[in-house]
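Just the one chain here, the form predicted alone, laid out as structure tokens.
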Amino acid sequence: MHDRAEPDRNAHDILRVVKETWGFDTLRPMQERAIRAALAERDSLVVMPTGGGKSLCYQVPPLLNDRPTVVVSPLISLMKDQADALKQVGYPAAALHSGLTPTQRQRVYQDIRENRLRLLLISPERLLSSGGGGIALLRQMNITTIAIDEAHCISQWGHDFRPEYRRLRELREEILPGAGVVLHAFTATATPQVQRDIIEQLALNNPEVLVGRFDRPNLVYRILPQVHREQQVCEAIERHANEATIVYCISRRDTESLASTLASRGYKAAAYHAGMDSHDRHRIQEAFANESLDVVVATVAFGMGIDRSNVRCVVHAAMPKTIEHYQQETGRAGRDGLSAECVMLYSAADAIRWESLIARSAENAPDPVAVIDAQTRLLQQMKKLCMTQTCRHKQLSEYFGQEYTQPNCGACDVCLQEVEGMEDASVNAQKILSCVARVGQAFGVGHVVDVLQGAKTQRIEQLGHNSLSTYGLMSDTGKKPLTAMVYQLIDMGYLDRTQDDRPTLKLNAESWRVMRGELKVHMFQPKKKLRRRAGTEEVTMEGVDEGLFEALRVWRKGLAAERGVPPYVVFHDKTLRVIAREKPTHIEQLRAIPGIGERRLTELGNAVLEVVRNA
């Protein structure tokens, strides 16, 4: 622990800066504790789920102690958005990355030399590279504090390990020895094991460890059996028409196919993945941030660098790889504290795809067996979340080591009773298993489904499978629902599937017990119609003049376009909702609304009041 006296910074000093700069009257208890740890020049680990306001934890201290802080951040778009948002409120900040022009880069260097910055955002690669000038910059700025964002990337036990993050320990051990540099690690997703690994890998010195609540009560979680994927995705988007939605897929091909389908149905949608040209990726990110694009269909490459606060829906068109990925990706919904929906369409076929991808990606690892074992354990936890009919908020909280005591969250498919048991599930299971037996346990899912459907294919006729007793036995069941049933049986262990290049279905001991009627099978299906429901949100639409709210959004979008920034950088939806409810008529009333600091009040106050008057 550092032997430095904590500066005399009481709650009044901290809140004064927060109110003047960002327009907030209060801080969450964890935010204040993290800020105090920074002011006391003490190492810290802050685990604060997305939407918890972790950025303020490293943005406030430099304004109070008048010393610059360097923030290590992994993505250019994330750094750019943060720097832009800070400049809007008059905060002296800059981002140093490869996307800058030589003139812009020189301006940042000039600001550093003249001690004008209080926050510098930089990537770990640039900070640690010998040619990037990162370490020289730290010395020029007389840095004593470094904040490391997305710190879970440092842990090999986590879901997004990045080797370059491991080298950040060098900042203290080798590069700045004896300089008394304080490290603050921030992350939104870390199990207790990952938390311990972050502390060890960064050599944090008796750190203040602050772990917030992982539960996001404003999010409605729905994990539904995948039956008609495109239709189910469209239904979710439709519940949030003209609002921001992110749809996640496993592969690049999936993103392009689904985005094309959505666009053909009239949605403002586009695909996004790492294989695209960088110009196209940037164009789609900008369109989504600027609210000219409603839906992005993406691989996990999208979202980490998106700071848009009013994403109202996140859809996983397939099961994600880990619970950490799921928590991080769903965490991009409702960051403004308002209600948002998170839908996952689950199929055992997704888990099978992930197993194959894990094995393929581990081929070049130093220890492939250890990598496969670690990633398979995480995948099994993800499957368990999908298959267990227990409150989703409870399962997620307990996975991250926190107790959840509410008997009913009122904001997930289980507690809302939105998934129902399938009628005649045991009979349907017997029909499927009997067909597997009749075709000699030598064919895959597609062929078995075709036989049960009574498909008139050349292959079925050549094999004589059209004369089997199970041929056409389930012709009244749609192909996609029937395929979903087969994968449910695989998932529940009533049916096996080989892992070779041409996977075939095999019966096991449980299969025979089902066919003999000794085991009752329970299969699930989503209810026909799901409603848009509000989770517990900080600012509801109750009492809000919706016409005024839309008028404020239109004004905000126009102003953002003039300034070349995303609309949420001007004002969050939460602030606009309060304005549309309170309908202020003079500046003092406007000053009392959360999210309007002194600079915004001076620059934009009269324009806001004019929108209110004219709406």
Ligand code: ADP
The other form holds:
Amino acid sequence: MHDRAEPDRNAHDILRVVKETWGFDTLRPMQERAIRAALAERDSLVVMPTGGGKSLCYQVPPLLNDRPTVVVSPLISLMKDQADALKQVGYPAAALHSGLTPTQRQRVYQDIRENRLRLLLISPERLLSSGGGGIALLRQMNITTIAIDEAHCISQWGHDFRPEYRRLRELREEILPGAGVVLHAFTATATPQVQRDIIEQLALNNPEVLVGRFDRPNLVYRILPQVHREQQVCEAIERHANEATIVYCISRRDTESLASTLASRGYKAAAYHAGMDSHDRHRIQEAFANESLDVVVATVAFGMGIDRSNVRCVVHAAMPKTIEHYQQETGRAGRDGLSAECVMLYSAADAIRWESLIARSAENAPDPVAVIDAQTRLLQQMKKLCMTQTCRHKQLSEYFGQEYTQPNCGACDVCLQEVEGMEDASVNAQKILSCVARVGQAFGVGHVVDVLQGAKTQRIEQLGHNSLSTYGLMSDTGKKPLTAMVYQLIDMGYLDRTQDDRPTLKLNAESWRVMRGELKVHMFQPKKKLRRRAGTEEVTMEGVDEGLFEALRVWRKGLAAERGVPPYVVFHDKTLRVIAREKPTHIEQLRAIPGIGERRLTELGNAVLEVVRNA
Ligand code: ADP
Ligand code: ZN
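Starting from the form predicted alone shown above, please give the structure in the form predicted together with the named molecule.
To see the whole picture, the full complex is given below, headed by that same chain.
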């Protein structure tokens, strides 16, 4: 039955299924080509940024041809969410993972035996393990199409290499010989090197290679000098009050102290890191997913399990280690295509911290010098991104190898002209540098700042530094902004900081030129009050009845709790926005709204109409 190629489907058939099931009126260009490749039983590699719509590419074909598909995915929670979301739209799918109870697992096996599934999501370990019977499952389901999600995990050049992915090619070569297996690889990682590696490692056969635009126009990027960290974080959260924000910190301790500061100021915030026990971690993931928690303050450990599509803000309270990390973490904002803000608070102190973390982590590596070299290079790129006043969308696109030609993106701090030059930067620099000279180039940032502020510390008194001419010279500048200035000077090379156990500020040739007035210094400071800005959105808030939108959110949250799924799985925010704008009064109007398929129309249509009527 599977040895013949399927007849070419016309666009009409594809769109009908998409409309019926998901309620979408159009396909994105890449999606249509990926779906056509699958229907033509041709291998493919699809590279699309997070939120680009990869899942539809492998979910649609099994509804049109006779080939159920196995999806290999390394992330259990994403798998689980996807299976839940598919159930909501009446799509026969299941996920096999370690989180299932024995009863749930038996039910999936039974569905497989009785040929009831079109899609099975499974982890690579389970699929390839001899005990797990993964291969037997494939035979039972008559599987000949395999979609591999997060395919960059197969490449050593990627940032998330997983050795078990290497064995996936065995599926075609050894385990299912002669079955005419078709492989589709999906990833959000765009570097050409990783793409080539995926094709080679999976031995893709004349694949259709589809590489999407890497830029995320709905994200507003802000990379700002860190002046007063807590305050800047609070302001970012405020710009998205009652919505979801993720705040990333470097260390576990940072997450805990920042989370408790935020909680004490009345935000629904909690810390999350790998040092917490799995029960607590799970509780926080759930609370965030079901919208009872707004803010998660996390280390990089948070995210692998998070698919809340309506995250409206991602804050980096410190500079991340690499642009790859930055891209991945900011990628968790605005997955629903609606506008979201990504704000990074950057300080040279972060770079210094990373340098010592890199050195420490390399200690046990077989070739420490090579490790430090490679990681330092990535860190330099990250620093450059922070320091360069060029469009952020452009810089990111180009880093990942794509041209960006738009002259003004309208969605980054640079294009929005939100960073100001500091007026008396050169004078401030001279004051700071002279103070470093006066204390004999023998002290660190903290002490120099204290002296400039005119602080009354015991140390200052003991050393007699209160009689220096620079004592209290900058008492009008806040302590945090002043500290930020010192780090900016270090960053720009006007001041050195030793890299030993007791880091000390030292003057260099540039410092003297600044002090003699031969060099002008430019320092940056963020505008006083940043406004909420919108990126390019698929559906804007224009004309949306905000009261009704909130009422719909409340209704959705209740329904989701009843069904034991996250709210975004019931309906996307985008769909709620359109409802709150169109205010439909009968079912036919509701049918026309994107994101409402037939199943949900029947099940929930009247309830939605009632919310609209009562609002
Ligand atoms: P990815 O896996 O690439 O990160 P998803 O498959 O999760 O992306 O899709 C991202 C979002 O885009 C989801 O909210 C999904 O419902 C939406 N989406 C996907 N395809 C379409 C489409 N053709 N029309 C409208 N929305 C779409
Ligand atoms: Zn820009």
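Positions refer to the first chain, counted from 1. The structure presented is a predicted model; accordingly, all values stated were derived computationally and were not measured. The term rigid core refers to the maximal set of C-alpha atoms that superpose within 1.5 Å between the two forms.
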Core-aligned C-alpha movement of Glu461 between these two forms reaching 2 Å: yes
Tyr221 C-alpha relocation of at least 2 Å between these two forms, rigid core basis: no
CA of Phe288, rigid core aligned, shift of 2 Å or more between these two forms: no
Cα shift between these two forms at Cys249, which is computed once both forms share a superposed rigid core (Å): 2.3
